[in-house]
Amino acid sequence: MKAVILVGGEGTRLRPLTCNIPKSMVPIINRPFLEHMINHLKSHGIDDITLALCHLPDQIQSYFGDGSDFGVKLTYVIEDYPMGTAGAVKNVEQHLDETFFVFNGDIFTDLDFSAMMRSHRQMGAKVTIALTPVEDPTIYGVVETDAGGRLLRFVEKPSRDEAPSNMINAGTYIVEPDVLSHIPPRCFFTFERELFPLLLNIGDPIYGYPSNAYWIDIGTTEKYQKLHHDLLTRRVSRGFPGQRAGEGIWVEGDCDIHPSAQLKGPTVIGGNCVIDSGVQVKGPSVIGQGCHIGKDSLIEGAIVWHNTRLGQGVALRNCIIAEGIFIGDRSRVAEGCILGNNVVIGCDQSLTQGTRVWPPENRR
């Protein structure tokens, strides 16, 4: 089967996480982002995959290749400017002769695409939307159906007095070749406030597709914490890299670990770390790749990405620190904190709770 990935974003929103790195890549258990979606895709026959790129596409296409070597056939079709949404699948239009798939690129989910694609067919749809509940719909895009899962009205951002329903639109389709023909070509157009509505019009059928599969949208720091803690704590369930150390610790290829070290799950630590003596971790964390980490240091409820060393006596907790990053001695550094890649924190410094810290070459 095939699908389209929207992975052209920016992720402003995720900044200083992603001044450097498009959103798809950004680690999630010390691996990209899109590396976990192409698995779940591949686990559903989903395995010729274009990719709609746009800002820093070399990074992602530097990483996954032609995709074999994650069992999966990748094209890549890179915009010259932003096309929305739908702009975008129109653009990779060429790729696209069957019945496809299209998955916004920063949504995490372990939906059942086969049984998805079961219900399109059966129901004759053109296009079929991903439903999901949500608590708080004023945000998404909400959708109404009648009994039969046929959509009637699709509502972008309602207040709460206007929402029809808390069902919002999942950023995951499913749609027929020939619904492109009504997408014009080489300008901004979206699926939520344009093509949807058209197709309505037109009386075209849309179905939605109702799960309580898990879902969210990592377009936020926070939501991006939350999944790692949903990960670590089994809400979802992924495989970790690495082998099991011990309860709840997983540990990726060769690392030093010093026997004094006290570890405490659910840990994943990257491969090729050192871990000096007296170091406390608490999981809920995640240790990356190339990672030092000094004598007498806690770490607790953080996210730490690839090749950051911290001092002796250094205190994280439930902060997110990028790649490439050093802390001195005895620093500290708050829960909500966020550390851009290649910042350096010098030593005796302590950063308050929620403070942001861009990458040096981003600091106006």
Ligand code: GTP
The other form holds:
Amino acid sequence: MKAVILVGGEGTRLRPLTCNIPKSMVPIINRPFLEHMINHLKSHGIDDITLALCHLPDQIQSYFGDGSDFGVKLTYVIEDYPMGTAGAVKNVEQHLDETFFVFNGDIFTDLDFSAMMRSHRQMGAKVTIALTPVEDPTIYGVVETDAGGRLLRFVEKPSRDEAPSNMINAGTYIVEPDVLSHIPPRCFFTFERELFPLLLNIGDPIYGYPSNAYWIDIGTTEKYQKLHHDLLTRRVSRGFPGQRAGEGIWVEGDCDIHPSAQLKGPTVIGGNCVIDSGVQVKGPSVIGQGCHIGKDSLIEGAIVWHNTRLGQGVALRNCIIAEGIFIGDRSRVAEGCILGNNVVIGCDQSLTQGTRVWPPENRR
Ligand code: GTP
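Now show me the form predicted in complex with the ligand, since the one above was the form predicted on its own.
Time for the whole complex; same chain goes first.
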């Protein structure tokens, strides 16, 4: 089956993590987000995938190549300027000659795509929209359907009183190719605000596909952390890279872990890490590949990306430390801090709760 994944957005809400990498490449348990997504698609027979790129396309192309290492066929189309979610799909129209899926490239879900396709065909829908329940619908696109699931109304970011339901557009669609004729070429056009209202107006059958499957978009740092937490605590199940090396501990490839280091799960450690004496790692935590954790350091509930180096006696608590970072001896990084790629923190520094540090090359 065919799919388009939209991976052209700037991911502004996920900064500073996305200052210099696309949102779809941020690591989730030491693998790019998009790799998890492609694996899930492949498990449902979706193996002919077009990636609609715009912002920072090179990193995605050089990691995934033609897709053969990941068991899928990948085609890349780069927009000269952001075309919006539907405009981006129109832009890849030449690859879409059969019923196809569209995915926002920041959704992590367990949704049964095969069952969604069966429902789409049974209903004779032009578009089927996956729907997911949320506690607070006011920040999303909310959907009202009739008893048979046919879409009646689509309300973007309603107030609490106006919200017709708590079912929101989950950023996953099945689309018939002839629907694309309603999207003007080379224009900014979105599914939510332009295409769906237009289809409702002309009476095309749009159906909702409600599901309680696990669903999260990694649009914000809070949700990025929550996804890690849910994966590590097995609220949602995926295999971890590496071998089990103790209760709740996974270690990938060659690592040099001092016998006096104390590791408490759930924790995943990437390959080629050095963990010195007296280090304590408390889960749920992730340490990326090629990290060096200095003597007597503490990592508690933190997500550390690849190739980061901590000096001696450093303490990280519930924070996100991106790639290529250096933190000097005895420095402390408190809860909710986010450090972008290549940040350097000297010795004896204390970053207070919620501090965000931009990559050096992105500071004005
Ligand atoms: P924010 O700037 O934080 O809102 O993130 P975003 O730019 O990723 O926007 P949003 O979360 O609304 O986008 C949802 C999905 O659509 C993401 O996977 C984006 O990469 C993708 N997307 C958004 N706009 C475009 C676009 O103009 N072109 C393409 N190809 N993809 C887009």
